[in-house]
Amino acid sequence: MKALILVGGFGTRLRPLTLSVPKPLVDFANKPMILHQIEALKAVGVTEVVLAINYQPEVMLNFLKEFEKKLEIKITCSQETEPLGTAGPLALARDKLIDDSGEPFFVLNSDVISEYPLKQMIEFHRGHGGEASIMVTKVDEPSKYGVVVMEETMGKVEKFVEKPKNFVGNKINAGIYLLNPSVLDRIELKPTSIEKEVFPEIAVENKLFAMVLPGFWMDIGQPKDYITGLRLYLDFLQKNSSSKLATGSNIIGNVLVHESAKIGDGCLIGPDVAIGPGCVIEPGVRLSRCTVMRGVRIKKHACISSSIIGWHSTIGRWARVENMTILGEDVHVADEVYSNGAVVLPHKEIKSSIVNPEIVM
């Protein structure tokens, strides 16, 4: 079985992190975003993953080489020379996706984090006998999205309504698909939207079915949603494999700490924190709702909340970092500095407080 992951372009919404690595390689809960998906695909028998990409393919492939060996799964790239939307990349990768087996293949958006119930999706797809299956998720404010209107018992998709003014349903496309090879015959090699052009055509023929995603879902392609996604993911870990989470008198709620990280005395950590490999958290530090990436040092009595601290950065003593501050790679915040929502590009030094949200070039 094969899968295609729509990696896409420059990851501008997650800058400054994506100035250092392509977006799918940005760490989420201590491993690259895309690895969560590849591991889930491997677990249901996928043997080859094709990355549809138009930016830095060699960086991606070099990085994923070690995981290819470790997971025993083939990873290849299909590179666009121009942006092809969400369907064009399938046409471009046609030869990589089709084989003699006639089996359906998965398509995933690389920004999506969820429980990946791919085994159930395979069973659902076989059960309805249609041409394509899409995963949908329930949302509180459907008017912000394209809504999938579906028949409830079998899941047959009736139509799509873009940002409806009146309530037509609360289920939206979750960016996880299982498609028969015949779907590729519907897609030309040109910029095309799978959501707006291909799926509506299949729905008209009564061959498109939607499965409601159990559990959590988040598009983590921008910082606010990344932080929310971390909370949902850690909550999922707590329910399903709580042994992976940290415990102790200094831990509040769900906290993920890499085994190589060092945490000093008198710290208070949590809820909803991920601490990456090689991090040093000095005594008296307070962390909540944040990600601290590989190689970061947080000095004594610093306080960080609702923020992302990029690789190999340093936070000074008694510094306070909060309100969706995003530090790129190798940023150094001086002692006693306050950051309120700053977005700081890589390799910068912050010597004075940033009281209002701003971008530091």
Second form
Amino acid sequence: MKALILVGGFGTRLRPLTLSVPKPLVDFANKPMILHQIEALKAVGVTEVVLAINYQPEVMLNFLKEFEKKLEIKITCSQETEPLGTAGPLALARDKLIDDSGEPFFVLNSDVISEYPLKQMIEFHRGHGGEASIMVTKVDEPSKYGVVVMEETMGKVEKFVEKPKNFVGNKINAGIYLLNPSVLDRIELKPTSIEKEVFPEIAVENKLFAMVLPGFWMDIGQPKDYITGLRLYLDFLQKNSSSKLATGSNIIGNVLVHESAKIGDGCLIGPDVAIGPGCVIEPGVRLSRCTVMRGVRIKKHACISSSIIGWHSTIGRWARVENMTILGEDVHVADEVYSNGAVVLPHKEIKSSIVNPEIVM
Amino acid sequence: MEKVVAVIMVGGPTKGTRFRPLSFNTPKPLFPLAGQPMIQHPISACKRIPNLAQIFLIGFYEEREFALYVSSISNELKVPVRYLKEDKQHGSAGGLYYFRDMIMEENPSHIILLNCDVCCSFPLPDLLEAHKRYGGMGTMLVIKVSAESAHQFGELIADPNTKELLHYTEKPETFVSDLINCGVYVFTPDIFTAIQGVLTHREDRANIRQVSSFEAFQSATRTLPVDFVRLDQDILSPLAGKKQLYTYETMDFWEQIKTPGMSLKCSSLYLALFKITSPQLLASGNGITSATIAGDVYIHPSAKVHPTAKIGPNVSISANVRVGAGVRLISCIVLDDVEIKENAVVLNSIIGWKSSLGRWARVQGNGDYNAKLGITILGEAVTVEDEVVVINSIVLPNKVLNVSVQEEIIL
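Instead of the form predicted alone shown above, give the structure for the form predicted together with its partner chain, please.
Okay, now the whole complex, with that chain kicking things off.
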């Protein structure tokens, strides 16, 4: 079985992290974002994944070689030379997605994190016998998104309504599709929107069905949602593979610690924290609701909450970092400094406190 | 025949965060001012020195970032220009010393030392003449600045008659003098002996310190590596008043190009200089067959500007730019491959490579070169849609602005 992951563009919403690596390679819960998806696909028997990209192919290709070997799955790139929207990339990758088997193929949006119940989706797709299946997820504020209006029993999709002013439903497109090869015949090689042009066409023919996504869903393409997403993901881990989470008297709630990270005495870590490879957390540190990327050193008595600390950064002694502070790669916060929501670009030193949210270039 | 060699210090990438977002694409020394890469201005000035044998660029950028440029400028000016990459930080004088064998290859009698991020008229032949008259080891270009701003630089005292350097302090906290160091020097090869002296002294102190650990805590230079030599603190300050160093004062303009905002100011200064030295480089237009030109304007030959546009003063347009009908450009730098559609207005801004400004778009800064957001900067490939206004903002590469913004940094 095959799959296409829509990786798309520059990841500007996740800057400054994406100034150092392309978005799919930004770590989430100690694993590159795209690896979560590739692993889920492999688990249901996908043998080839095509990444639809338009940016930094060299960096992606290097990463892929490493993971192709480890996961024993074929990974290729399909590179857009001009932006093709959300459907065009499928046409571009056509030859890679169709084979003689006639099997349907998955399409995933790379910004999405969820439980990936792909096996259930395959069964759902076989059950209704239609041309395309999409996952939808229930949200509190549907008007921010595109709402999928569907009939409840079979999940047959009636229509899509973009950012509806009045309530028409609370299910939105979760960015996970399972499509028959015939869908490719509906897509021309030009900038095309799958939600606005392709799916409505299939819906009219009563061949598009939606399955409500069980479990959590988050678009982690921006820092605030990334932090919320980590909470949901760790919660999921706790219910399904709690052995992966850290335990101990200095751990509160769900905490993920890489085996090569070191945590000193007198620390209090959690809830909802991920600590990456090679990190050093010195004694007396408090961490909550934050991600600490590879190679970071947090010095004694520091306190960090609701923030993301980028690769190889350091946080000084008694520093306090909170309220959506996002540090890029190689950022060094001096001792005793306070950061309230600073967004700091790579290779910087923060020597004095930042009391109001500010971008430091 | 007495040969002269020039050395230009170009710095390196990790130190250059102040030049963001423009430095994301291009090393600062290659950023264009008045249509020419920043480093070309001192290089062209060096060419005016008689018997110039070689030009060396010393920095931390990867060699490949300068490879194309040095090869093309060597061909164009018919003088060998070489880029030398420092393997680690040696300090402003240490770097010069590290490459002394190459610099002394052709046995030059004099060495011109320049900093790339200095914007001035580079009166090098006059500086060299003055140096020969004084007969010292080195002569530095100096300029008077306002008393309030002097503390940002190296302040110095010179003898009003002999012009000898009597006293030198780098970035003092209290006022010393309004005469400052321009970062342009001429030295005889004795400079290497002087640097060697500093290195030996450092080594000796390091050896002594190994004997007394108490002294190790006291030493202010303990944190500096043994082979790190700074020109200002380690050479100029100690040798002041010893009849070795002299000064030559320039009455022309002088600025340091530290931020993108300052690069716009310096581009204007160089355009004004071209008006005097190379007027054929500047654009002219009658508003009928070609665009109306006001003041000093540079337009690359491959750029296409609609005749109904009005350009200037202080505008610099790079290669393959397309300027549509009715556009007004004032005080700005427009980089390669930009497209500006009809009736757009740009004022006090820098428009990054491959960006696109929609019809009736307005991109504007308040013109305060020193303020963080005084000059609007659009990074590479930014799209400003029709009728959108961008004021006093900095926009990182690849963004699409479809609503107006003011006083913002957009990542």
